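For reference, the chain that follows is the form predicted on its own, supplied as C-alpha cells.
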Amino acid sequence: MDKIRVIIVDDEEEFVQALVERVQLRGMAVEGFTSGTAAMKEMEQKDFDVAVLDVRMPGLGGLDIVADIKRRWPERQVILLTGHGSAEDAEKGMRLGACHYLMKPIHIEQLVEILQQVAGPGQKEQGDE
C-alpha cells in the first residue's frame, strides 16, 4: 500500500516543521510549506492525497487554496487549520470543499486519524506506533 500524501500549508514556520516531522514518524509522506503560493505551486507538480491548511495567512490563504484545490483536483481532500476560528470561516471552508475543521493547538492522533480516513480506500498508515 502507498503511503498518504500530505502537503501542510501554514505562515507559522516552527508550527510547520514539527507537524511534518510527527505526521512523517507515523509513515506518511509530507511536505510542509510556510506559502500559500509555493504550496500551490508543488502541488501542481505533484500528486498527493490531503492537504491541511492554515485558513488565515499573508497572501494566498486556506480558504482561498481550498476553492482553487476542488476545482483543480475534486478528489483530492482538504482540512483546514485555524488559530482564529470562527464559525464563518468553518462554514465558509466547509461550503468551499473542505472536509473537516480543526483548531489550533491541534491534537496530532487527532490529526493523523482524520487523515487516515479521508485519504481513501487502500490507503493505511504505515509503521503504526
Second form
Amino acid sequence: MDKIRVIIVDDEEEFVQALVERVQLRGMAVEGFTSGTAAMKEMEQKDFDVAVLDVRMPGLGGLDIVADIKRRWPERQVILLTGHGSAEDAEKGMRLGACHYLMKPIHIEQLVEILQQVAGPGQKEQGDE
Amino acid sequence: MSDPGELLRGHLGFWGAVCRSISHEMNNVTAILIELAGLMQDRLAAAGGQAVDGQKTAATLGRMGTQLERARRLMGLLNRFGHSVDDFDTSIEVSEAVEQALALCRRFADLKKCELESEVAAAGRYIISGSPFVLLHILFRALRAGLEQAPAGTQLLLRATAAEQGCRFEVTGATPTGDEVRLLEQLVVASGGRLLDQPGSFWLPARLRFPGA
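Complement to the form predicted on its own: the form predicted together with its partner chain:
Whole complex next, starting from this chain.
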C-alpha cells in the first residue's frame, strides 16, 4: 500500500522538524519546509496528497498557498494550522478550499486521523477512479 | 489637532497588538515543546523497550532548553511591558526604551522579513521623564509606520540623539506610510513634541505629557 505523502510548512523550524519525525514514525512520507516559497517549488516538482500549512508565515502565508494549491491541483488536500486569534483566517482558508483546520498546539493523533481520513487508502482509490 | 478618542483607541490598540503578538509567540513555543516531548515519547515507543539513541535524546533536550529560554525571554518582555503603566511620571532611560520598543516590534518585522536595528550612542544615558508606556507607544508606532510599506529585506534603523533639551528620534530605511503615521503624528504633538522635516523624524521634550489625558 502506498504511503500517504504529506508536506508540512511552518516558519517555526523546530515545530516542523519535530512534527515531520512524529508523522514519519506513524508510517507516512513527510517533507517539511519553513517557507511557503520553498514548499511551493517542491510541490511543483513532486506529487503529494496533503499539505499541512501554518496560516501566518513571513512571505507566502498559508492562505496564499491554499488558494494556489486548490487552483492548480484541486484533488490535493490542505489542512491549516492556526494560533491564537487566527480562527478567522482559518475560516477564510476553509472557504478557499482547505478541508480542515487545527489550532496550535495540535494533538498528533487528531492530525494523523485527519490525514488518514482525507488521504487514506479509500480516498486514494476514489481519487484514482 | 489631536483627537482624544483616537489617542485612547491608539493606546488600547498598542496594548492589544503587543499582547496578541507575545501570546501568539508563546503559543508557538508551547506547541514546539509539546511536539518535542511527544517526539521523545514516540521514539521510546518505537524502540519497543530497547535503549533509545542517547545522542538524539540529548539533542532534543537541548532543543527544549532553547525553547524554554525563549519562553523566559518572552515572559520577561511581557512582564516589563505590563510594568510600563506602573508610573505615569518617572525617569526613563532612552536607550532602554529604544531596545524595548525594538523587542516589542521584532515579530512584526519578522513577518515582513525586515530587520530592526537601533543606534543610541549619542543618547545612551539620556533620561526623559514621563510615562514609559507613552514613550514605548510612540517608538512602536514609528517603527510600525516604517514597516508598513517596507519591502522584504529592508533594514530599519531607530536612532535616538539628545537634542534641544529633549531627544530627537528618527526611523531610517523606509518611508513611513499609512494610518500609523497619522496616529504617530498625533501622539508626538500631544506629548509635547514636534515633527521634524525628514519623514519618520520627530523630537520629544525632556518632560513628556500624557497624550489624551
